[in-house]
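Let's start with one chain on its own, the form predicted alone, as structure tokens.
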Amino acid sequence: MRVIVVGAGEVGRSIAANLESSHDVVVVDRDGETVEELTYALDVLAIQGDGTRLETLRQAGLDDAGLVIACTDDDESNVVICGAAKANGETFTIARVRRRTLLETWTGSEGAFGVDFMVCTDLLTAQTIFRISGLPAAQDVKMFAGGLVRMAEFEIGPNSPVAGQTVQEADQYDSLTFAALFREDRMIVATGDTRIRADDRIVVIGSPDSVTGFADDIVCTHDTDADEVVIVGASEVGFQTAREFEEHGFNPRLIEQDHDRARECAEALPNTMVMENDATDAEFLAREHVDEADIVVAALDGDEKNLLVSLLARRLGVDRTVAVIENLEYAELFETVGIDVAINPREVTAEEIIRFTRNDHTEKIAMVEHDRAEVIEIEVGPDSVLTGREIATATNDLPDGVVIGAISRGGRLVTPRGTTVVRPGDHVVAFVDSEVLDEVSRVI
């Protein structure tokens, strides 16, 4: 399928680098330097130009083209690249935007502006933090299966009971699959042998109960709510991640500094204590003891403005730090540095648009430690390598670097295990090496 993708910031190489082996993908951008290093760097064809003009993307393929991303910085641009598009033929449509109020007029209009798919950026990293504020210890979580499966990815502490222990010893749960470690560079797919060590990072796979039960084992504490919420930073990420556990019945603090803006929150906020100050200010944290918090969102402008918000909030005492890094090349510094989650919004937008891209029975994709690893969940048609049989057979019809997470079956949860029989119609959420991902879609 040809993809043609407008726009070649993060979010834009991104798509690009993740389809460039498997579609014909072309790349539109204003900046000739950008267009130029493309070229070099991924197989795809890049062209500069403005993607708003129909002579542009018409250059770009459009006629033959199966799927437009507009992904450019612009919400107004991308909007009318959708709507060109669409006006040109029956070319799928997907438009990135910030302005949740724009998302909210889209899904109101039932796909207006010309556009099948929109993901607004802002709001898809609200809802990211909060998932992985509700779980001790959580580097990533997202769900599968209409909620019936949870993914999530640990990084595991020098005091947790299960450093040291194998895979079989920490496998205390009905219905948990252990799929992969991450130990420095190496990327290990778990076995029952496999022995977890302090500062591996561990993906889990399973219902929300057993996922929920395993974080609160490894940071060994029973308290793992986070009732105090602390949110830094009144940017459209910090408005709406405060907005985000509002609707779940929480009632978090905003810190904004400027005046307008703060009354602005206030007013459109009723269940979040707008504070109007400095967050930088150590005594102004100390008096309103934000060090008593149970998490702390650095939501600011400015990757540098959140890793000292963070830092600060650390030194404090806070017990939990979230930051959010515009600069995905950042991430690993910001977890060196004792920061518990970096979230990058673009990697989080990049995500949800990928699903898209991929073949019919895939129906929700994650990717893990920046698309090393992927874990998607399938529909299993009839001629699936894993339909009618057991899953310890038709594995070994599949390459090394797949794990058989989760199936959802009926709107039933049904843990693997190796004389399971894959049926028809099940969904199966499974976690993928990158590399061999591409096979994997094919037969399974």
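We call the rigid core the largest set of C-alpha positions that still match within 1.5 Å between the two forms. These figures come from a predicted structure and were not determined experimentally. Positions refer to the first chain, counted from 1. Compared with the form predicted in complex with its partner chain:
- Once the rigid core is used as the reference frame, the Cα position of R183 differs between the two forms by 2 Å or more.
- Annotation for D258: C-alpha shift under 2 angstroms between the two forms, rigid core superposed.
- With the core held fixed, the Cα of D400 is displaced between the two forms by 2 Å or more.
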Given for the second form:
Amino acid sequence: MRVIVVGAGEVGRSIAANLESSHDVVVVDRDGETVEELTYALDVLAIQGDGTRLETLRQAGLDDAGLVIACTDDDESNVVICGAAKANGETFTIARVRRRTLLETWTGSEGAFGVDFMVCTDLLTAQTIFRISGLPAAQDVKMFAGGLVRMAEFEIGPNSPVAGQTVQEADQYDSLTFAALFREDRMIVATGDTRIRADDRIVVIGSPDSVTGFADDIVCTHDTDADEVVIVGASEVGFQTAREFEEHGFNPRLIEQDHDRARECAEALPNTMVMENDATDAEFLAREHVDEADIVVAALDGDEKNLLVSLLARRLGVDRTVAVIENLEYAELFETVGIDVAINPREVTAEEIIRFTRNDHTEKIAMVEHDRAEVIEIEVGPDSVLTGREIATATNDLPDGVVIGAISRGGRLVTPRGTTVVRPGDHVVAFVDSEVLDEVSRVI
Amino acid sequence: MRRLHVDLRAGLALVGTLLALLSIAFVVPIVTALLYGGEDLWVFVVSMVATAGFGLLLRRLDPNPTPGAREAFFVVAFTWLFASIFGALPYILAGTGAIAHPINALFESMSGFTTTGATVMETISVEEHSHAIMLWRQLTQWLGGMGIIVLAVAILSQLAVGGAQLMEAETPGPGVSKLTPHIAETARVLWLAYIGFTLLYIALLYGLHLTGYAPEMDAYNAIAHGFTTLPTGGFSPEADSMAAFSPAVQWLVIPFMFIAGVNFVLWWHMLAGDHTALINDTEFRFYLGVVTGMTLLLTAVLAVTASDVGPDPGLESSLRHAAFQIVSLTNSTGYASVDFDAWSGPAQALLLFVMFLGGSTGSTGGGIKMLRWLVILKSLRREVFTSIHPEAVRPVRMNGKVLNEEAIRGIYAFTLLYVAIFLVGIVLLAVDTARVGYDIGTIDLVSASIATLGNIGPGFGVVGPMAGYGDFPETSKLLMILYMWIGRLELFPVLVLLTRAYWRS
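Since we've got the form predicted alone here, give me the form predicted in complex with its partner chain too.
Full complex below, order starting with the chain above.
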């Protein structure tokens, strides 16, 4: 397949590097030197030009291209590139954006801008930070079908009312499907008789209301205070990280030096305590008991500052430090000198896009338990094994380890039961064991 | 002559238009007079002609007035003043009792339009005054409740553009938002909700009468109370206020007084199908909490201090009177179900305290208002928090929305000014009453000042619920007329007229 990558920054470059062996990759960039350098460094065709010009895209072979990835540093350009590519033909388009509002507009109005898949760099980074921070109360939450369907993972505490119940007994919700349980290292696909035990991690798929309702019911004690999170620097990533923690029931603290930005963040984040100060002021950190934090996230602009803050936090006695590092080469070095995790936003973005290109029917995927399983959203075509059949019979033709979690039909949520008949055009959200993923994406 | 920066002709012309509109209201007492044998009929016919004539005359100053922001203050302030002046005509022309005196008549009229409910009448009874006069008194409160200006905006098509500015000047503070793209429609919606509640209330009151639970609540009384409860007015045609009626009536009055103190925009949302609009509103929850808490506290105080709660003391009676007085005085209605002036000191202190609270924004209630107190409480809590965490950045939120710091400063300024004016009122009234040798207690002075500024009506002692303002010297009455006027319009529309900066740029 011909893949056009517009923008040869770090993201574009690593995507191109990853796809060069399996696809015909064309890279478009405005900078002549970059293009020249790329021509020799990678097995790709590099073209100098403006990706927002149709002429340039045609020159890159738009008419034959199966995939256009717009990953320049400019949000608007990326959207325009996708729009132009879409208008020209049946190409699949991926846009990288920084602003979350654009992502929200896109998610809220299906197919807007001619973008088929949108990746929000800062949000993605924030989500990654949240995921890897690995706090006990954390639940993995992902949205599908334009917000209609939600997937979440919960840890079942010993006092939870569902501990000891079977899935059938616990299923008190109209539009909720129990997908799987993770018990220690094992993954158990949920059936009616599966018994839920304490310390299991359970994956559910359903409407946002039912998922929230379930969360409220199974969580007995909200001891979120025990999980002290301090985020240093209200950069876009810092801000999004705070919001991510907020949305999962935490009350993080956010330290920002700039007065106006601090106020802006305080207004936007009702459950975050925003403090205006220099985060390298040790006296201040001691006064605010930052040493008692379970995790400190350094998200200032500038890798050196983030290193400094992380080391300072470490010295104060913070358990876990996460730093946002822009320069890929520094990441490893920083991890050696004492930062627990260094996160590079560009790397995160490139990974997400690459992961996406692997199965090109799927519209959205979420990794569960570090790649043990995936939750995918697929638009069902006429030749799918599911089309026109009841789910109970169709599943016989599917490999083990697949649970149909939810169906979105014309903007409405349909909760799949054994007798539900899938129609072409339905969006199916399914939980799939990673081992059978390729087989599943082939037949669905 | 130095050029004024206020378009006086346009302003006066608009005041004239509004007066002409207001003259239609005289139809109600005219019909009443006809129903009751024509007593005082000519009084209202003359008043109507005079009001309409003067209004139309003013209107000729500028056939097509376009009021700006400056004129809005002028129009609002003077509409209320002229409405009160012309509303006083019937009292003077009828020539019965104390209210025949021009200053007393103006006091009674201003008290009516501003929904204060303070009276200078010696005998409140339909035997002394005609039914038409008494009903006019109540009607002025009903017109003043939701606001003359809001009514005018709803009816007059020429206020389609300037109307929003006028409505804002009449009900300042963050209360009345545009419910619909057209301001006239918003005004209509507010008035329709107001009329709807009034009709429902009258029907229920009369229903109690028909089913035998309220022998005294005849059709006239039901209508009269309908006109004075929902505007949080408090003029009753009975000298004993609500104490003249059965417990069943009093229980019915309590929820309707409460309703009148709620932001009418919320009622509109409720009627439009958003059933969570009320309970999701922070100010409503605060209002409900304050009224409930204070009622329980007062019930306990009444029990402990064995205050007189009427002929059948007991828990039901204590609870009823406590709830009644708390709701009535919190949102500035001013009805009394019992002579609370005879209650113990602690109970009276509690009542005096709630007089400073006020209703919700966008309601017909007067006073400082719940929203302002809530913002002050929230920002004080922030002060405490930031003194422990000096670096914390804490915006104040209301209904999930961030309030800007300027709005918070404005609320502090308003409240401080309000309290200052109230304190000055005590001193001026004290000096003036001492000047003429009128012997009056401190608590009476304090309550008179807040009861007129807050548009509440009754206070304690000589201005208690079963007494009146008649014995005050005329200068004091003039001061209280001013207080009712500025209190109803929330200080600024009147106060800016007193500044030099307003008149010269």
